[in-house]
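One chain comes next, on its own, written out as C-alpha cells in the form predicted on its own.
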Amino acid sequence: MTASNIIPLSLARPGSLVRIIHVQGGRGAFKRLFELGIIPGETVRVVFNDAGPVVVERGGTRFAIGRGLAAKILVEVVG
C-alpha cells in the first residue's frame, strides 16, 4: 500500500470494492460512520457515485453517505 492508493470515498468509481483506511471527520461524523459499521478496516462495494450521495453496500446492506462525509473516509481501491 502507498499513499497514491488511497483516496477518498467520494472519488472511488461505482463497482469498486474498497477498504476503509481513516476517517478524517470530528467525533459526530465518527459515531455517525461507526453506527453503520463503516469503520477502518472494514471493506464495502460502492454502488453509485455519480452525483448527490455515495451509496455503499456492507454485509448486503446499501447506506448513502453525504458527499461531504464521503471526502472525509479515506480508502483503498481493493477490487
Contents of the next structure:
Amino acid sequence: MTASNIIPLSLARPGSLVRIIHVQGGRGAFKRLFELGIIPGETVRVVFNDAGPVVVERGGTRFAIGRGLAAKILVEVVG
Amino acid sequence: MKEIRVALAGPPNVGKSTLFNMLVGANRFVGNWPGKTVDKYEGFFEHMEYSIRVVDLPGTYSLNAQTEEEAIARDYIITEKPDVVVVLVDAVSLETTLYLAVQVLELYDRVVIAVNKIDAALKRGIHISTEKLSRKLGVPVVGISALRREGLHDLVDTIIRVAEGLETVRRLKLDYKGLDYYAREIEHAIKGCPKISEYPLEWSSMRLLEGDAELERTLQHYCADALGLVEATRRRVEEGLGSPPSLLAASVRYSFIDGVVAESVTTTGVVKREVTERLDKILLHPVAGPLTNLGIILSVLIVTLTVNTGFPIKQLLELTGNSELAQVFEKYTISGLFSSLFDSLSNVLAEYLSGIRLPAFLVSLIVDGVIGGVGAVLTFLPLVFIVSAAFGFLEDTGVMARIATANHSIMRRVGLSGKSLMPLLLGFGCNVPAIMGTKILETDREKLIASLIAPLIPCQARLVVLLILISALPATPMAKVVALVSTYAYSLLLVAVVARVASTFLSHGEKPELVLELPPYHRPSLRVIWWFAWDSTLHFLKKAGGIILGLSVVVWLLLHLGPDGFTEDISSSIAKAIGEALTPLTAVMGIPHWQVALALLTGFVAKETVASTLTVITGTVDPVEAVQKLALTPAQIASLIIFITLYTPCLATVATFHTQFRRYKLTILLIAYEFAIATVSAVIVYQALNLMGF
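Could you drop in the structure for the form predicted together with the partner chain? We only have the form predicted on its own so far.
To see the whole picture, the full complex is given below, headed by that same chain.
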C-alpha cells in the first residue's frame, strides 16, 4: 500500500470500497459519526459523492455525511 | 393489581413509536418532558394481574446528552429507575442500532432487548439468534415485528419476568483497555462529588473522559477542581494513545458489537435492496435530486394547504379570471365548510339567546367572543392534522431524510440544516404548522432559529391583505405584480439575514454539519401516521387552544367595551382609544390614521382581520374601497404593505411558539424583533417613495 492510496473521504470515487484510517476531530458532529460506526478500521462503500453530502453504506445502513466532515475523514481505497 | 414501570428506548427509525402504540393502544397521553420542548408519550396496558405503564423515551442514537433528547432519555433511566428498560434494535441494521443498547446496558441492568423487524430481516436472508445475542449481552433478547404484532406476547412476558426478578440480568462491563487506566484517575477525582454519585462511578468517569457536556456542567457546579483534571486527562489520552477518548471508546463498543453480531447473525444469500438503490439514485442525484425533492415538497404543501383553505389553487383561479370557480372551490375546502358551519351556528345561537332575553352584551360575548374564538381554534385543527400526517408520511417512508440531505448545502448557507426547508416552506401557507414542524429538526438551537424566522414568511392570510392593498394602488397591473413579488422577495431576504444573525449569536457561527442516517425506504404504515397526526392535533388543541381562545375573548372585550360599557360601535370602544394612542407610532411610518392603527391591532388576532376591520370602521362594503376612502398615497400604502407583512405574528402563531418553547423571554423576543424590523422597513419604504414623489 502506498501513501497515495490514502485520501479524504470527500475525494473518494462513488462505488468504491474504502477503509477508514483516521478521523481528524473528536467533538460535536464527530461524536455522532463515531456513534454511527464511522470509525477507523471500519470499511464503508461510497454510494454518492457529488455536489452535496457524501453518502456511504455500512452494514446495510446508509449515511449522509456533510462535505466539511467528509474532508476530515481519511480513507484508504480497498476496492 | 401490581404496577410495572417500563421505559422504551431506541434509536430513530427502528419502529419505536409503532411498538409503543401497539402495546398501549388508545390508552396513551401526550405531554411535554418537564421544562423541555420535546413531546412525552406515556401509556398503559394490562396483562394478567399487572398494570404496565410505558414511557416512550425520545429516539436517540446514544446516551451522550449531546442533544436534549439524549439528556432526557438518560436522566429518565437514572432518576426514575424504571422497573424495566426495553431497548429496541433493528434486525436489518443491527450493528448501528446495537450501539444505544450497549450504552444502556453499561448504565442499567434491568433491560430487555427487543429485535424489531425480524421478519423483514429473514426475508433478506438475515438469521438472528436471539439466544446467542442474549448470552453475549447478559439480558433477555426477544425477536418481534411490532407492525405485525408478532412476538409482543413473548416480549410482555419477558418484561414481567425481569420486573419480578425471575430472569438473570447483568450490567455490561466492557474492557476499554488503555482508556480504563485514565478513567480510573478520573474515578478517584470525582468520588464523593455530589450529584455525580447518582450515576455508576465507572460509567460517569468514562463518559467524562469521552467529553460529556452535561456531566461537565454538573462537575463545574459542584467540584470545579475535578473538571480541570478531566480536561488534562483527556489531553493526555490524545497524546498517549493518539486519538481522542470519544473515538477510542466508540471503537471499543463497536468492536464488541462486531463480535456479538459475528456470533449471532448468519446471512444466507446476497442482501439486495433495489428500491432504495433506485430511489436514492434519483432523490440524491446532484441535479435531479434537489428538483425532485422540491417537487415532492411543493406537491405535499399544495395538497395539504389546498384541501384546507384553497390556497394557492384558489388564488391561481382568480388570477386566471375564474373567480366564480374560485369562490365555489373555497366554499368546499375544510376551512370554508368550517366557517359556514360556525356562521350558521352563531346565527342560530344569537337568535335563541336574544329570544330568551339575554342582554345584548352577553349574546355578543358568547356568539362573537367565545364561539368566534372556538371557531378560530377549530379551523386550525384540520390544518395541524393534515400537515402532521404529511410530515409523518415523509418521515415514515424515509423520504424526509433524503430531502434533508439534498437541500443541506443550500440551507447551510444561512446556518440551518437541510431538514429545515420543509417546515419553513409550510410557512407560506400558515405559520402555525411551520413552527410546529420545526420539531423534526435535530438540535434545540435549530428548532429555535427556524421558529423565530418562520413568522417572517408571508402566510396566506397576509397574502389576502396584501392583494387588497395592492389592488388599491393606483398603478398598472405590471407594477402591481412587481410590488407583490418584491414584498415576498424582501421577506425571504429577511428570513435569510435573520437566520444568519441568529445562528451567529446562538452557535457562534458554527455551521451545522450533517451526519444523517438514510433509512431504507418502506411502505408507510397508515396506523402509525394516524397516531402521529392525531396526537399532534390533540396536543395543539390542549396547549395552544386555550391561549388562542383566551386572547380572542380579550380582543373581543377591547372591541366591545367603551367608556359607557358595552358598545356595538367599534369607534367608541377601548380599542379605538388604543388605536388613537398608537397613531403616533403609525405616523412614524407615514400613516397618521387611527383607523389603520386599530386595524393593525385587530390584525393581531388574525392577519386577514385587518381588511374586515378597515371595512367596518370606514363604513364601506369592499376592503379595496375602504383603503381608497382613507385617501392613502401610494407611499403610505407601500409602507402599510411592508408593515403588515412583517409585524408581530398573529395570535395563533404566538400561542404556538409559546407552547413550543414556554419561555416568556423568547416569546417577547419574537414579538419585539418582528415589530422592530417591520417598523424600520416601513419607515424606509415610506421615506424613499415619498422622496420620489409617490
